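Consider the single chain below, provided in structure tokens and representing the form predicted on its own.
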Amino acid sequence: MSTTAQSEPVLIAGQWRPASLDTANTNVFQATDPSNMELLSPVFPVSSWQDCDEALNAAAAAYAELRQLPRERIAAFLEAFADRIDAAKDRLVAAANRETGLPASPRLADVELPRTTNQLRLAAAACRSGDWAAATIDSKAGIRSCYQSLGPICVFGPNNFPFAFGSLSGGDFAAAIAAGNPVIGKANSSHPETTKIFAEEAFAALQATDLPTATVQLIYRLNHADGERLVADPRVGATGYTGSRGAGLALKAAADRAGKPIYLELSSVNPVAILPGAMVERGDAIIKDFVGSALMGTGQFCTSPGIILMTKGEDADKFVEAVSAAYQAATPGTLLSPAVTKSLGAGIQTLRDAGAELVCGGGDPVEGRCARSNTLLKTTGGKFLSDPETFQTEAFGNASMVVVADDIDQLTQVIDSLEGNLTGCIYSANDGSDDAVYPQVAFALEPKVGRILNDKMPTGVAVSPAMNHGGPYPSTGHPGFTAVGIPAALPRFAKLTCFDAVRPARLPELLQDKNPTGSTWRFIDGQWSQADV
């Protein structure tokens, strides 16, 4: 793009203003409509470090103000923001549909947008109650502790959920704000206009609820060096990132060197083990479940089932044949962007080069839009075990691989060789015929995943307090936290503070003898209680 092209403003320090452009690199960009490969208007800026520096200074000042405000004010902002998103539904859906190719209805308008506003309202409730802070009181020792806000939070949003995981609308954003922190959002380059609309609505909600206007700031794109510098800056409390493994690990290395927390969601092949008795009992239903899950959203879910584990025999052959027929009969969906299209093709080729057999598809490009043919690959348990790292290459999109093991022992060995994943699923017979082998498979699978499922595909991620959307590396950067589920997601953006022999009047509200709400749960002298001390 021309360096003289006029670009959209950034939101920094409570003002919409022209970006300070990164003139050393390409300094403006446009999103692509994946349905026709055409560049979209408007033009967006690639910010220089000057924008980051000013945003960090403003966020630090906003953080100092937020620390002194009652939780009710922050909760009111989250609810006002949710209301404004509902009112801006048509505009948001139209922008996201253009930029991502995701269906306006039901995906964006009827599923993802309501989920997004629900998350924000749940975050408001968690903020207001204070339960998430785990206030702990040892009255005899005179020691009290709770989680408190951490500081400015950087959020890098993904390409596949422009609303529910967006940098200025999604779960990381909601959790960071509810914990009392300002957010600097780095838009995903696939949907900058959508993110800008969220920023506009957030800014209006900040003004309406009288919160510091630098509580929410927006930068669209940075060069890699500035992104790494941003997450490592002393003014940053922590970072939430969802995206590719390569970019995420580069940010993690920078943050780790500076001792800064960073919570990553990177990649996951989400193994599904189908035990022999389940296929005998209800093979057709399982095949239908799998095809629906694997091709939903063109496979562009972080929990899409990428690897299916089975034991050899007629039922495994039937599964491969039926899935292949369904894949060939289904029109390939539109992928999110040219980058996703390129990455999917590369992932399929890597698996084929490693020795995976092509059953159907091959990832051939579809003319005129971001799309590739529905692809099914197959390999044996023995081949997989000869090079498990390569066979776990993520082919993000409408591609899947069946691993056919010689027996349950080899299937378990394949599971033992897996990297960490967000999810793992086991289909087993209802008549008890798989009960003898289920414990062996589950025992191997549980340490490898953040969420284990029985008899259902993993694609859906419920916004539930009990949900874990996380897992061992490389599915995430830390196995002890979830990116979905409130209030469980909030402590990522908080620090535990202990008050030892601090005079009662100087204690935070949550740690004083009187319960501040009358209903907040606190751990008092070894018992969870809503009572006063």
The other form holds:
Protein chains: 2
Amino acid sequence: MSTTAQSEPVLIAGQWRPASLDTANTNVFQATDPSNMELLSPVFPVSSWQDCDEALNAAAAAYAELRQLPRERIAAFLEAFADRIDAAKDRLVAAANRETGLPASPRLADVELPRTTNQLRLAAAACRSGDWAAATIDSKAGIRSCYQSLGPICVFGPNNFPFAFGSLSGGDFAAAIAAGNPVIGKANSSHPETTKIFAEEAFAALQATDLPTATVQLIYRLNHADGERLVADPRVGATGYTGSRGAGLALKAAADRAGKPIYLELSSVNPVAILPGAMVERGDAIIKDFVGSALMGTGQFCTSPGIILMTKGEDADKFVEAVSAAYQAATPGTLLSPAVTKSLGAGIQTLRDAGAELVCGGGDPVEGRCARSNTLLKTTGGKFLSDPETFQTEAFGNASMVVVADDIDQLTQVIDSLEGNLTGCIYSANDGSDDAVYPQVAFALEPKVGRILNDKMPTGVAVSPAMNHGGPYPSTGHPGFTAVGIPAALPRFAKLTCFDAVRPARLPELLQDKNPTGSTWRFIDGQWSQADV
Amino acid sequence: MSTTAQSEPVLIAGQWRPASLDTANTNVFQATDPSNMELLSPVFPVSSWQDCDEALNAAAAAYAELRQLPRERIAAFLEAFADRIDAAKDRLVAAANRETGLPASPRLADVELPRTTNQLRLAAAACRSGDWAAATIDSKAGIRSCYQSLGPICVFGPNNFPFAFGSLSGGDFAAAIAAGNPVIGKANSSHPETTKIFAEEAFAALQATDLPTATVQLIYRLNHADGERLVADPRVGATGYTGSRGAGLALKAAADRAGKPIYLELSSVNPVAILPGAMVERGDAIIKDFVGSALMGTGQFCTSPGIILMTKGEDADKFVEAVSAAYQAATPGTLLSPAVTKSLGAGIQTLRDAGAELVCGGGDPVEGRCARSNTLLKTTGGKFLSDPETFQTEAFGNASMVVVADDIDQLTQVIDSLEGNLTGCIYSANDGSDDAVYPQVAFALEPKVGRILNDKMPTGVAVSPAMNHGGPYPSTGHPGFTAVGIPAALPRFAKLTCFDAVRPARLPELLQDKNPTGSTWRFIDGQWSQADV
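Would you generate the structure of this protein in the form predicted in complex with another copy of the chain, following the form predicted on its own above?
Following is the full complex, with the preceding chain placed first.
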């Protein structure tokens, strides 16, 4: 084991302490400021398996404590943490802006941070109410069941939402904790300092609310083999991962082999079909809507609309022309990191190599920062269908591709050829002129996506109990779960446990005759009810 | 492609037709009557990939039709099928008795068959009500979501419940159909004729209710590579498998690689802890309870109690002695097949090789039929802990092992060393004398099992909304799902779909403002309700 005082400490077992470094590989790293491509000064460690092993032991011990605590205690922690995040807003926004290039305001300070604390507070409310556990009581048979906590959860957050999907602050974190589990966060390498601040605030909130201090732990980076070992470890309950497909599928393979649940959110091109009548009726408004959505956050949203489907004709030409003009007029936004800059260039090149026509941009690098020109590509439905796999390559960032089909039948075939996606949008005319073809397009699109939208772009993901931020493989790893939406996101991190003839006093509070809160929803003898049994 | 008129036809694409045989391997098989070890006369085909491919195409087409039908039509089919099963009772019972050796009465005719038709009728009711889809409506945000059908489901049924878990009649079948999916059944090789009769009755019921005839298809057997290819095929929605761990994990690996959900029910030793006070208080009753449960169905239940945990002393000695006497006095039941007979012998040998002491039996084969002597093994907590993996070897059949721990702490350590199981039982005294130790034992047992029982054996699996016939890996493939319990078993075969700003008339019926049945439970703006929006 080798340690160094030069790199930032990890948070393991309730201690900020030097990492046990991965001696076989490069064992420290620095993030880059994408606005000037300069390395940021803090040096972060790449942990060895020793750190994982200690974190897993501490998490297992914390889990045993958490299982015995009233839900109220966990809810209080989530709220205290949310309050501390509000108080640390300036530091968090400054760090995340430095590390990701995302605008301090409104994006980080006024949109993403409030969304994050709102999620944590909704998770606290879900934890307190217990509705999420779907307590089910068969009073005649003497059988009662509910979801219960699962064990230590590993969270691997993405690069594009340093707060709202952050390893130690985002939706997976909030859901895992609210379901009663400790979390081991693996920071995203593009914003380690931001993650460290969240860990500091979470740690302080744990101490203030007297929860086991190993309920939240932080490791910055691991080599791939140790990451795969971590998600497959017997001490782990499950894993939540949001990020690139390659790394995600490697973790999935390891977790699957060990029979450990892993929830993935991978890539998605989010098809948008614009039906002919809609373009006739309100083409300009749709173009504006599209450009705003596609360039928002420099296109670095999981739900960014990457492929637009239209039928050929004047309106399609007009769409391409107007979007091209808008793309050329807009200053390219800063991308999250050198890695994103590189992969965006590669994605554009793959699409061009496959035969997509360049309309504008081309992904030329912008001098002095992580950025590429806004890029619009175009292809035909026939070309797309000749190699749908390649034409679905995600070019994550400010690049979009219009697919112009011969007619609605071909447009539908293009949809049939798509992999699973998070979202699918259909714009149609309000005057009924698209109503004859809408059903055919929607019928094809529904099985391909987790969320289907009408007349709006997919980039807003409301935190609603009815939201599904999920979708068929490979947009996620399982079509039945959502990563956003409270309480819907909680059961991912739970096991179903049935109590058969268990004596009344020994039942968990949620399954006892008396409704534990007076208002928890339970399914009692075939009826949803807030009453006592 | 090679076909033969000599083997039984498969049911593919609405036709009973000769199988396309797997020419590279042994391509026909016969079942064995375990009561006399003679081959039964019908010859069944091993299908080639050609049959799978045609079944998958037909299932995909049937699925497109099913998606457009009212739920009522599917419910009517399930009920018509149940009625036909009742009418075909004598043929089904005779065939299953011949092929599995399970007693015609009461087991097959009076217990398993009524359970099977009851499940199908409950599934029809669940389909009709739509409660299972968990329709969730956020009226303010304009977001609505529910579970929807997923696509063709492959069902691989087990050997031990030819009706209630049968590929084309059991719980997975009922859940998959009720959720709106077609089923491709792979018969269990031990009872192909029974499965054929179910396919015939299902086919007739499909015709009578005018559902797509490829909603139910039957293949008898596949080579392993084709089985793995089947569950990973892009046309498949998901797979339900109940059976041996080896074959199940091979299918899981294939499905996982393709990102296809697969629900497995594999092996389970179902630990039963008998606390000291319970033995003092009512030892004789517990012994009787245990022997009845352990030898029921010749021990061939997924939830058969394989491991009994006690603390050392006179009562443990008495338990072992009395169970041994009862095992020796009872005529060994007939096992399901030559394969089960072989694996039971191997399981007993593995436990003995690991150091378990033979109390009675030893698994000696019984002349002239598939049967082995009732076997009781014994070991100490210390020995168990020296090699917990081997001591958890499932000896599926009429064999049990008592683990005698030094004290409650060691008994708890044994529980801590267990893999995931379907069930775990704790017997404790009614006079409170075990109350001091119960919490410790239950705390250890809960995370290891899907269902925890007090003072009863695990072999009864009530079809209740509160049942969990599931458990942590490797008893199943995911700790959040149950294979028994309607409607709880349905969402395994569904995808979550969200409708965001979708125009009212285009919403699925379950998500429209008007409650589609007048009584469907929906989660509307944070309240479970049967009302309209």
